[in-house]
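Just one chain follows, in the form predicted on its own, and it is written as structure tokens.
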Amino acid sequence: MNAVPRFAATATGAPTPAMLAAWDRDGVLVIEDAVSHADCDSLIERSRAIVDDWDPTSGAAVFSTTAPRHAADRYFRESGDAIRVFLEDGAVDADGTLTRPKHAAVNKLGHAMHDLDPVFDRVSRRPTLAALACGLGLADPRLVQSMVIWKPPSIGGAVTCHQDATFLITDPPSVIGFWLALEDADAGNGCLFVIPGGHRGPLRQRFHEVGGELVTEALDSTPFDESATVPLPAPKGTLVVLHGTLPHGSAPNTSERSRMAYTLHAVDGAARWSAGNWLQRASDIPFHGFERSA
């Protein structure tokens, strides 16, 4: 098992040469200390609001990696450009309603807060962010998905081993992810893991829209090598980044602890976005850059 080495945040947040020597052997980066406990605490405090303010009866999907039925929903394909709210597998009945209280049964919120909503804005567009994006290789960056994982005691799914760059196609491939622990994740309730060097192998599928249809692409067929997966315990306001190609994923949260984090991806708005990817934006919301005036 290969130990991942963890860095202390920059001041100006650019990446060290140490930082870019495991970004390329890795694939991954985990920046200790990157946000404040106020920021995480800020991000935690508007997602409870959202879903405080959230009518259950006003449209809402079932999210999961392991039984993917939300690609065919219209709420969640129409959620490119929006702040909607997604929820366990396990928090729903055959009816489609609630069996536990709204907080309980979320599973993530998703995808457009960093352009909506001016608390995500704010920490999104942090400078440091900004240099750590263009010290990684991302030319003109551009802000394209965020979600608030909220992985919910005892009923938080697993996310299944996969890349990035699998669901935001952009040709040649850019995304990077930026994950933040807003509470402090461990093995117990379900940190993420990945597979150090992976990020160098194929990109196995594609997710994209096919005949006005969305369809899970095979590329090709080398399975993930799992017994070389490295779990990555996280206090609150770590950053992980991971490369568009890296395999990683995240254990089911059966503890009674929760397990909130933030996840924002980003692409080269020099690539080509693909006109097939699932998420799209109207016109009259573009992508932007770490600035607005982008």
Ligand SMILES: O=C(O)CCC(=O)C(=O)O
Given for the second form:
Amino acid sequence: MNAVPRFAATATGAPTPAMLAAWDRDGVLVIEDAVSHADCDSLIERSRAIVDDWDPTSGAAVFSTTAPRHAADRYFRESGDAIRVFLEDGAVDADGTLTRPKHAAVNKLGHAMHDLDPVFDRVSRRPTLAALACGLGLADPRLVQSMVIWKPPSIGGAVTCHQDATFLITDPPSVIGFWLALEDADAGNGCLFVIPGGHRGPLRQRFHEVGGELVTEALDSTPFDESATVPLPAPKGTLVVLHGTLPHGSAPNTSERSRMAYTLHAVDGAARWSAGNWLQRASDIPFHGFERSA
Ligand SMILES: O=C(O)CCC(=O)C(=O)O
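Next up, the form predicted in complex with this ligand in place of the form predicted on its own?
Time for the whole complex; same chain goes first.
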């Protein structure tokens, strides 16, 4: 098994030469204690408040990577500049009615918390993250997507092995994923897994709009090397940085513990944002950088 090294956060956030070497080699960086427990707790608290305020009868969609149907839902398609609640497949009956309390049913929140919620905005736009993104090569970072992956106890769904560049398309590919453990994540509650070095392989699929429909287009049939998969346990406050073509995912959460994580995806403004991206923004909510004015 190819172990992934762990790094301590640097004072400025800028990556050290050893981090850059690991990034080039593995396509993933694990940075411990990158975010304080207090900031993790403030994101959890805000997330719970968003779900408290959400009326389940006002609309929702199931989000599942194992049995995907969300691509056909307007609720999903129009969430690129909104904060919406998505549900676990196992938490609704055939009529779409919740079969458990709403906090126990959430799959994720998405997809613009970083622009629409002041607490998410503050934690996302921390100078250390800006320095890290810049050091990893994003010349003009644009924060395009944020999600809280809820992974509730017992029914938190698996996230199938994928590459983020499948879903956030620029030419050339530029997306970087920042995944923050808001709670301890381990093999028991469905931590991330990655295929170190797999970012050097081809992009396998493109999920994008064709003729008004969102479709998954096959680009390359090379299978992911599942035998090279390694789990990435991550104590609360750990930041995992994922190259856009790094294969990764997570196992289901069958434990009695929750496993909340916050992910933020950035692309390079110098690369061309594809008009076919599933994620669309109204013209009055443009993508910003780490500085709101950028
Ligand atoms: O948090 C997880 O379980 C997976 C999240 C993920 O793969 C992503 O944000 O791309």
